[in-house]
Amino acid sequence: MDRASFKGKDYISTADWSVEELGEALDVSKELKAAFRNNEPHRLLPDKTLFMIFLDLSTRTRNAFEAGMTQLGGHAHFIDAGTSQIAHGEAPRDMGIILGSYGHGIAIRHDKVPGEGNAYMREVAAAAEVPIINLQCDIDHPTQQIADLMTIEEHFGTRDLSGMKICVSWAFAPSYAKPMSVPQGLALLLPRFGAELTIARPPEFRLQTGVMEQAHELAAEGGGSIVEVEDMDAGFEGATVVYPKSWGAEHLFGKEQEALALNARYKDWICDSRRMGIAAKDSIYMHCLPADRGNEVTDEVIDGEQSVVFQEAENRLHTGKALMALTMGGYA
């Protein structure tokens, strides 16, 4: 399709772009990776500027963005929004049209409060002429989706998940109350591919219902499907991939010391080798880390053949670039 016709278009949820799109971003990802690693200049976005706001902490996201802009030859600003002016209220739509007006995009992280982040950001959206990329949001995490589907994809060499069953599955940590957007944004795209998600989780973990409701119809579109199981077990059986994470119960966010003493019941849903014995013979264990090790999972696994959690990581720079170049005009 012409790349050309992604400038300009607004990336804050997968579930906002066609499977087509999505694709073509995909393909994009797999030239920007070759060209990365032999050593080709990919300048796309010469003199170009990205303003990246984060409500909350970043490893992998941040410095993604980071290179991968300097990588296609722009500059991408970090702004810390606890040393902003939106620390002291200042409205989205105000700073939306500002940053607009001095740069060619926008990227924000805004994923801790149930209700806010993804409404921000289309505020800001709606402001805004120039592209919003979400890097998390309390509802999806499309920049992370978009490498995990890249890296299933270069794992098992077809994008076609027709029949494959893949475990997105709640697992205990004892650190926070962690985001649901990651086990939500699989929901809202793999099965748009025709994967068969289950999702396993104790009953107090569900996700939000019309983020599910949105899944469940574009899943029927796709010919994929997802149901949902409250054991661990049942969800690692015959799993093809098996993506095990914790995250927070909805009601208790805001309520840190009940919501650990909750997810302290389920201290064994941990992935570990005999669950991995349980999956599929050639499954693949995924994560978007960081990951909680002795906890999410055990080192054994994490560290073994079968994970492909750094690939995973990797292909973060090679999707955001991708996502990069697209919007903000490297094919116009």
Given for the second form:
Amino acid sequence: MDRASFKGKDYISTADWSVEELGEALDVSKELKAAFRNNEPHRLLPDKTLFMIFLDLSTRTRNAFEAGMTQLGGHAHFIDAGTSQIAHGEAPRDMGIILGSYGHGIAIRHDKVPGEGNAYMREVAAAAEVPIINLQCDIDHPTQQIADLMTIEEHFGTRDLSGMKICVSWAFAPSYAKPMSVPQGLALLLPRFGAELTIARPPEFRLQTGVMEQAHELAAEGGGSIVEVEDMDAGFEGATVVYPKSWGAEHLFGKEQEALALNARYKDWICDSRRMGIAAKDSIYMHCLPADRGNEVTDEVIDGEQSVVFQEAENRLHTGKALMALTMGGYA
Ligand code: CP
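The structure above corresponds to the form predicted alone; please give the structure of the form predicted in complex with phosphoric acid mono(formamide)ester next.
Next comes the full complex, and the chain you just saw is listed first.
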């Protein structure tokens, strides 16, 4: 595939890219990981600037992109939205045009409020003349999901996930309003590579209807499937990959006390060694991190041999670099 053709392309959802384009991004990620490990220079974006706008906190995403941009020979400029005019309501269109005129890419995290972040990014993308990268919105977390897929490929030696049962499960955390973007992003991506995805969740924690309709359509095209169950054990049974994490109940966003009370009804939705025993013998445990230790997962599991969470977190760097290099003209 012609890598130059990616120049200027937005990356707002994996669904916006073809399976072949995503595969190319994975190939680039693999090359850049080897170059990083071997200390080989890979300054694909010399003197380029990425503006990174954050409306929420971050450890992995900010630092993977910031360090990654340095390693590519450019500069990632961090913008705390709360200290910019974005906090005063500056139009996304105006901001996109202006920052686009100062640099070569804009990356945005806007994930806290259902209905806002993805629409905001699409508005910026319509106006800006540089690529827009979604660092997590209300719908999707596509820079996380491509790192997840890279990790699965590294572990099992293939990105053809045909016949592989992957369980994305809700898990308990005593916290409020976590985005639905990770489970939704996994549903949008993995079945396109053939995965048999099972989403396990209590009845109140349904994912967004429109997103799931899109995920089912994409799954049908890719040869994978999606089923939903309301029992964590049933989800784990025979799964080759388990990805248990907390997310918020959409109907309770803005109702913190009710949301916390609902979560507390499902404290037994934890990934522990008993549940890992229900999964396939060679299964792996994944989490985008940060994990809520002792609630979502036991230390025994997250620190155990089946856990790949640190490899998964490291792959945020390599995949982030691949996405920046491709979309910002590193191969053009
Ligand atoms: N997984 C992830 O996006 O981590 P951060 O919130 O720390 O960026």
